[in-house]
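Consider the single chain below, provided in structure tokens and representing the form predicted on its own.
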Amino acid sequence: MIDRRHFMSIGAGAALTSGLAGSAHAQAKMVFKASDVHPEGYPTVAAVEALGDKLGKATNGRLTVQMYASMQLGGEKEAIEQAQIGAIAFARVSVGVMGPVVDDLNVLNLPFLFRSTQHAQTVLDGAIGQELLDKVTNHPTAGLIGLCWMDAGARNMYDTKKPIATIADLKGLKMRVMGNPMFVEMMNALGGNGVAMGYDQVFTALQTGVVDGAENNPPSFVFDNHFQVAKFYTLTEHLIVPEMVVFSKATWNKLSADDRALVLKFAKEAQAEERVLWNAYQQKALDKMKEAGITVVSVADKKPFQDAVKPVWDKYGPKYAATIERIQAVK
């Protein structure tokens, strides 16, 4: 439930802040709520917490971050909605869920867009990445500030029924995807039945057979316990969907220019720090999968998968043709 009293107190504090001449020690204290669906210790959680620590030190405790990990404030859709009205300040969300909010981001949701995770990182670290963050910030109705990118590796298929070694093995499987029409259509094009569902519901859905499988990166599969019920994991790498940290525009508009600059500075540092944490965490997840006896399948030929999603590209690609061309040109 949204803590409206907290929201009102933030508003009152921010109004006081903007009314003062500007010396840091005279300004009101603000506690920024941050939401993440992942557990404590997860790279995105740790990176935002580190951002908060830096912010606290830089402002002598005037600005601090309170992290609510493990879906305490709901799923990613709820986090976006709460940030939009200023009930929370920071939301770490997938671009998959942000696509319906800011359409320009959907270019990153096209299957097999990136050649590798390294290619995706190079794109996001450059001009294209900054332009897409600016599209969030400048969006007329989103009510969010695009702060930085978070690495989420490559997404792969996993299920409770059987190994998926070829595209034929996907046929008829009910596969959870993020709540974005592009992903439902992608999964249907691959022969599965795409089921849009919030991340907070996936574990139970796998357990009860509401879905046969899902798709995500190794750390999410392991550290959110999906591996306890889904024993087959296939390295399709069909999507390399980044995540991002957004900030409530309602709260942002009440911050001084200096405070905004601090938030942006530490967010950029968080982007680089999370990537280092991610690499170590992903290896840890792969090791744990091996220990748990998960059947990990490498796909010998990805071309049938790539060919099958052509209808998704035909439908959505033309709108983003110029950006796609620029992304593919990045070495």
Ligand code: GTR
Given for the second form:
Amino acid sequence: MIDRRHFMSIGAGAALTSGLAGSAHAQAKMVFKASDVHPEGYPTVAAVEALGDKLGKATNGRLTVQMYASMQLGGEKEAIEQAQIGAIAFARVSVGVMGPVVDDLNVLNLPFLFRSTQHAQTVLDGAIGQELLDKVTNHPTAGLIGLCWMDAGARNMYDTKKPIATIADLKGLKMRVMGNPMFVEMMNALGGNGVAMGYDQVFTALQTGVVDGAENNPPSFVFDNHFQVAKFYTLTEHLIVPEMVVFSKATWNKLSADDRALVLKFAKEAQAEERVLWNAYQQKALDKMKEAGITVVSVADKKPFQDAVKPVWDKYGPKYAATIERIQAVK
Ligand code: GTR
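What would the structure be for the form predicted together with this ligand, rather than the form predicted on its own?
What follows is the whole complex; the chain from before opens it.
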């Protein structure tokens, strides 16, 4: 009898302890690692850091964000993979590299899809934007939560060889594109030779002549130093590819509903804050390009470029027809 009581009391004690341990676990301190290819000060980096500050304040330091900027953790493919396995929590990446992971996103990677960056913003702020974030979250194997969008302006061509004044000047140039077959096909359709490569390799590839050029928005061109080796920048605006912040589903599954709501709330705010920072940075980049004597070529007539990418639209357009129609209908 005595033994039995003894066991019972141990059992009750154990239950109590594990109950406490359970709630203590939910309240445990967590440091969320975040990855970005861009350096400190870049709009996307600053916006995710601000999200982290808010999270820290709201939870009395229980949840914080540790930013690994400047490709410290590798390129964007690596960032996605690390988020998938829960080695990092936040990955700020381009939709360009997310397309191969969540195919529905590839609609946004069609060249000349958006009429302007303003058009892209309106689409992403609305129902289509939310649906595409949900496609990430609900994807059966991606292992990611779609938190928010970030602006990245329009992408333009640049190279080390000569000004690209007309589409004919692209002929034969080896041009780096993001790791997504759609962009290789786009570049080839435009007459260049598309070379898919991680962002972490681009500077060296330009410097050593492995590629003749690349394409990107002015802040990336300037603040990732590509302008030090590529002196010709042509305003083709062929891609308006947004960026996103995704979160590790493995980590998400460990968070309480309240903590998830906090992350989502601050991510939405980060989306709006990044946009303001982006506009200022875009201007700063253009000023720096001018100072550095970069030859900036404007393209009066984009039609030859738009016509040339028709094979990409013929191949991928039908699959996304319904979403394209809705995007085009957004004023
Ligand atoms: C930048 C973008 C990065 C990365 C890079 C690239 O504009 O911010 O996320 O995608 O382009 O070309 O790989």
